[in-house]
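Okay, so here's just one chain, in structure tokens, the form predicted alone.
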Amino acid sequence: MNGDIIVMGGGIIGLSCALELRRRGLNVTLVEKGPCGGQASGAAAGMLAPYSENVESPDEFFRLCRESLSLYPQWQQAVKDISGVSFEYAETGSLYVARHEADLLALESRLEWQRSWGSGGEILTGSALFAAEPGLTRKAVAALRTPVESHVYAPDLAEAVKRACLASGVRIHEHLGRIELAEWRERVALRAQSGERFEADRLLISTGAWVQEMSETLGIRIPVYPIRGQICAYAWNEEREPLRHLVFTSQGYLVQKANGTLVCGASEDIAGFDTSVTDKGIRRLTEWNKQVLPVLGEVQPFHRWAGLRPAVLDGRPLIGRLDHAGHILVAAGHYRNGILLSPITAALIADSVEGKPLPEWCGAFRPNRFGGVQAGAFS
């Protein structure tokens, strides 16, 4: 595979794509109006949990979401060997837990099917519950286990991808302030705040939350929104019972960093483009983190912050070519996914700019799916 290409957006997402794309032989060029890695990817808590986070049934967000956890093992090494750098990657497992007894059909009934998925799962009672996580309280009645899902420190992670893509001679451009698509029908061509120009024969649009601003240059609906996610992180000592899971209810999670921190989220509310932290969103979390944690009760948080997470309007990303325009296509609205889909997403973007056909499950992700914005817009 030959000829340039422009990825534009510097998040996990973005960094992922420009990173295959480069490996299979394409000329990358990443624009960024910040800095990379610096709304969603930095502040997202590196979950891939894509058992824990779908609970009703196996659909297409589903199945991509599996698909990409099956190849983070070697995803993952792969970014560490090109770039020179570790991050934390820990196979720890998951508790979905449950408090109330009403709660355990609807264990049961996901365990049924997710297994069949190969989530290898287990529901844990009694004892072999708390042994499993004995900070957990002892009004939990019973918890999903799933071996198989795990998480990685999102700020180090993002730190990686960008270095392998330096390394690997992916062109990276930063600070640029706004970027707007001046050329886009037969060739590329993007212009930047800061006067800079770039020009290539594809464009991958991988801005986020900010994507729906090229809804009305290119004629078609973009329905992602920003939703802010608030998180608060404690400080966690030697003396302190490790949590050895990532912990969820269907309140949030927990989950316990390597670098001595407990991190719980995430607490979501729509607030348009702003990333303030506010005393109700982290109170949210302060609130039931303590019910299933009880040790939290006794500590404050040390840190909080926000994070913008692109959210579409049916709930799943846009991935693939635009119908219209075949040279352009768009990766975003992977809403708290980013971290887990990066290597799908990155697969998924370079078949298709190899023209190689992608598995029929992914029409659900079609860009194109929310139709024109007016009536006649390309005829």
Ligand SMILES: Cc1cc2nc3c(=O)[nH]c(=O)nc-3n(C[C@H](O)[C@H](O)[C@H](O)COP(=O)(O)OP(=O)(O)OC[C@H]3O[C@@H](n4cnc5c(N)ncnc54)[C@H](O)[C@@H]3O)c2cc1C
The other form holds:
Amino acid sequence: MNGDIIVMGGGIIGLSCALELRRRGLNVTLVEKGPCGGQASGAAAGMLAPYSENVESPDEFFRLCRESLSLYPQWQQAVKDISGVSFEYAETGSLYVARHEADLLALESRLEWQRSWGSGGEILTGSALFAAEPGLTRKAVAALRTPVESHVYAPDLAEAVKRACLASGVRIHEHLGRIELAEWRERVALRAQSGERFEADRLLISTGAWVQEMSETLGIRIPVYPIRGQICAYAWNEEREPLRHLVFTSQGYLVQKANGTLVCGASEDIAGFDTSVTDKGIRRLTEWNKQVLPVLGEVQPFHRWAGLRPAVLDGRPLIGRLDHAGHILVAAGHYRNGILLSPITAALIADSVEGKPLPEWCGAFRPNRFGGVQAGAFS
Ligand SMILES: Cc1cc2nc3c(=O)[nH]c(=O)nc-3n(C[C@H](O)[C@H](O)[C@H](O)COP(=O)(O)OP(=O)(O)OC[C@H]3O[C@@H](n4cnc5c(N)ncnc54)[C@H](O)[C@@H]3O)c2cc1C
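Given the form predicted alone, state the structure of the form predicted together with this ligand.
Below: every chain and molecule of the assembly, starting with the one above.
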């Protein structure tokens, strides 16, 4: 396919879309105001957990997450092959732990609908539970085990996708400072603070928590807000029993990484675009962690950081073309699941650019669904 496209934003979503668009034959330029992977994508825990993240019902968002998980084995291998860079991809399965009898009913009802969607789940109790995860608190009454869930080391994945982009011929411009959309109604022109100008036939906006900056220019409501996630890691030497699964409760998660760290997350704070870490935020995590994994009462995290999740008003990402300007596409607002959702987002965006109709259920992710900035416009 011929044509030029600019991808605005070099997080995991922009990078993955750029790679897939290039694989489908487009000339792709990616522009990033800072370093690629320098925001939410580099902060993420890297869990690929559609079942643990969707506990209520199999809605369109769950379906998107599940389909993306099914793409991961091939996608991550393709990224490794094209980039020549290795990164952790661990098919560990997960445990969603109940610490009170009253939570058991909720696990059982989840088990029922999730099994019909391929989770392969089972409920573990007593000795079976502690054999599966020996370090777990003996106060745990049960856990829903979902064997198909997995995780990646997110900063390395982002770097590998960037390298795969470069190896495939995507032109990447980083550290450009503020970038503005100078023209968009027919052809696209971007003007960077650095003085550079970029032009193309099409534009993909994948600027994460910053996407609402485009609202006024494009004339549509883009209700996307930053939700800060504070997160920490413990050094995990070989004498300590490693965690075998992703471990979730309603309060947070724990995930063992191959680099000898145990990552524990994450807060959900409203703090604007502030990415600082607070003692209060981390204390909440450490207090909770030791109730799940008692050994964590003896140690303190050695590393703390934070990132801004892009949250959309209705909880669903924005994926696809604009109704009133088909050459402008949006892929943003992936909130807690952008690492998981990167392969399916890349595939849907590339299909849209190729003019293929998206499956009907993907209408739930239409970028125009919130209407125009003036009530009624473009809705
Ligand atoms: C603590 C934490 C833990 C998480 N854990 C998980 C997890 O376990 N699993 C999972 O799937 N997801 C997880 N997430 C969510 C995931 O990180 C995000 O959904 C995902 O990174 C969003 O990717 P993105 O590319 O849209 O955004 P970002 O990574 O934020 O990238 C957006 C990029 O756009 C750039 N940009 C902004 N404005 C402009 C502009 N005008 N021009 C050019 N560039 C611009 C920014 O500099 C940035 O680099 C976690 C997030 C956090 C914070």
